[in-house]
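To begin, one chain is listed below as structure tokens, in the form predicted alone.
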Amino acid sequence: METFFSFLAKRVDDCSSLLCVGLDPHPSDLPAPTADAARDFCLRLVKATASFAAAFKPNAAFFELYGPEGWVALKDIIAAVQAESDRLGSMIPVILDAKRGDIASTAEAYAQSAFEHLGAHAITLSPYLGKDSIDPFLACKEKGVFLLCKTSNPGAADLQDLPVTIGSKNVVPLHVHIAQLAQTWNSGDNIGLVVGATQPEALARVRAAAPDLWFLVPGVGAQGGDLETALLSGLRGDGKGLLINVSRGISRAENPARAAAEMRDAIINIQYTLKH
């Protein structure tokens, strides 16, 4: 049976890319603060960068702020990614950046909204309510989740670096414990982790704790993360396992298609160097 990450791996091979293009229509980047403007902004990015994207990651917040019209715009953008997938003959996964986290029927409703109504292929989730809060999202193995593990924001250490005692003696940072849990929970090949590029030593620790998982890695570029260091710290032994998310570095470029192509090529060159 196909799983989310088997689909993702096929797309990575098809486009020779580990680039995830973030779709974040900041109001300041739009000609007007409207759902239509956000839609047009993202549609241009999708069409310009689809050939170089292993995945797209729309941020739900920048659509929800426009109310019902924003939700329709988000659905249209996900449909546009599907249209580009059909044109290219290769499914480009859409990861909904929503950072949901709840239990029971509420989690089921969030999963239905993301996967059935919007048509997303994966979603970002908070793991802090435990495994039963993510189970409804794992019911269909063709859909995936990326659990917040070690995020790229300055305040991440407030909680994610707290020491946790495992057993009687083993003390690890909370983000390492989350990675270890995710590794054991991933029986359906549809759990990954969000791990920022801004702290490469933490990225290396998480890779050691979860050697098999795919990581969604924000923070390269505008937030100060270094691409080569992130790849060195986080790639799996097979040279895969990372999605490097870039948003502003592409969307604000004079030529987004060229910026995406250059980022894709930079990743390939670093992968080649690391292998040799």
Given for the second form:
Protein chains: 2
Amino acid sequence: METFFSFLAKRVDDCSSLLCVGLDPHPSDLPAPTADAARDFCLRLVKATASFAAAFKPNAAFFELYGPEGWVALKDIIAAVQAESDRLGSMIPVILDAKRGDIASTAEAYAQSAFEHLGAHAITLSPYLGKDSIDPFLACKEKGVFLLCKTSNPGAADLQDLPVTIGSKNVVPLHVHIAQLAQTWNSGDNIGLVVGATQPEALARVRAAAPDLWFLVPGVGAQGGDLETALLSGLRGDGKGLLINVSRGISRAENPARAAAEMRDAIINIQYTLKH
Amino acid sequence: METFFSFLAKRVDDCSSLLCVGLDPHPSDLPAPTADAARDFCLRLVKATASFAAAFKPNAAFFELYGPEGWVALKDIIAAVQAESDRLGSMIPVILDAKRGDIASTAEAYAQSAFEHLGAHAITLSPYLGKDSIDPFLACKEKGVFLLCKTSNPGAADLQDLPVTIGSKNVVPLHVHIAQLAQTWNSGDNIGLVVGATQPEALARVRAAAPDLWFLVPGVGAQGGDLETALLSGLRGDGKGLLINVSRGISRAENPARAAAEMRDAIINIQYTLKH
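May I ask for the structure of the form predicted together with a further copy of the same chain now, the form predicted alone having been displayed?
After this comes the whole thing, all chains and molecules, with the earlier chain placed first.
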């Protein structure tokens, strides 16, 4: 059986890309704030950038916004990624950015919604409720989860940077502890982390704590994170392990296809420089 | 302008109840796992228990499960609470149990979905992303948020009980720090906390840290929390400040109306005993 991260690694090899294209149809970027406009916005992006995308990451909030019609649009977009995958002969994973987090049968229902109903391959989750809130997602063995670890917003420091005492005297920032937990929980090759690019020193700390995991990295571009510093701080020894998410930097470009291709190539160049 | 918690306090006075009726249509409790069955299940519960309910708490996961149809059902149920409120001449707040948590325009979209599209009056949120992930919800001044603080599941200990160092040497469990933050953030009278009944000593600690806030309390009954101990540990000085959530204990009762009435009366009796 293929795990989510073996599936992702195969796609990364197929397209020589660590680029994750964020599908964030901000209402202000649409001709009208409707589910149809959100769908059109995303379908154009998917078609334009599929060749260069290691993954797509639709943001659930910008679809929930429209109620039932939004839910239909979200499902359509995930199906469109599947259609592009078929056309390219290489399956592109879809990571649903939903940041869910609940327990027991509630978590099972969220997993069923994301993986079965919508057809996503992975989901972002909050770790605040602990391991038993993640288990129902991990039970879907071919699917993946990305746990929020160190996010790219200013308020991230409120909790994620707090010094926590583990055992009798080991003191680490909370986000490092999450990374350590995730590394130990990853026996099924299906746990990754969300680690923002806006604080490269945190990215390096998280990499040290979780040397094997894939990180989904928001914050490059619009939020101020530097691509080269992020790659330098976060790439694994094998030159992989990071999915660089770009949303507005591509969707607002005059030519999204070219912007995606340029981002893919910029990543390749930095990977090459770091290796040699 | 009325704040969420003045609205809630008015309803609590109108019905002499601290009972929150959880609307959790577990698929296994339905004749068939469909959105229509989930709707019927909840509509029956709303009609049977509205007289005794200080609030209703629908669980978003059990509707998302069915995609667009589930979203329609959830909206119908919130509208049904409004209709019962009109019939009773006393507005009953609806707390959407969604445990969302995201930033900036994404958080704005979730707030719009919960408050404008669905018509909920409050929402549960994860605090992991920090204050700026909560602000877009607080900007809806007549609505409320309940931040996850100390949940009722076993895995809650993984993060929520970690000792964090605040300032130079003040060490408290993470959930107590969340309570302290929430107390200071509550200038708009619109922040409450989710605190489980399964660990009454934690409930008492959180009450000490946040003397003014309302707590939404799951875990009484099916999960093993004791009602009297929870009230003793968590009631404010004014004999209010707790919303005791009961889901399966009412929905699976032979007579849900009677079960809700008995739970309301049991709370009143304990309140009276504690006061005298």
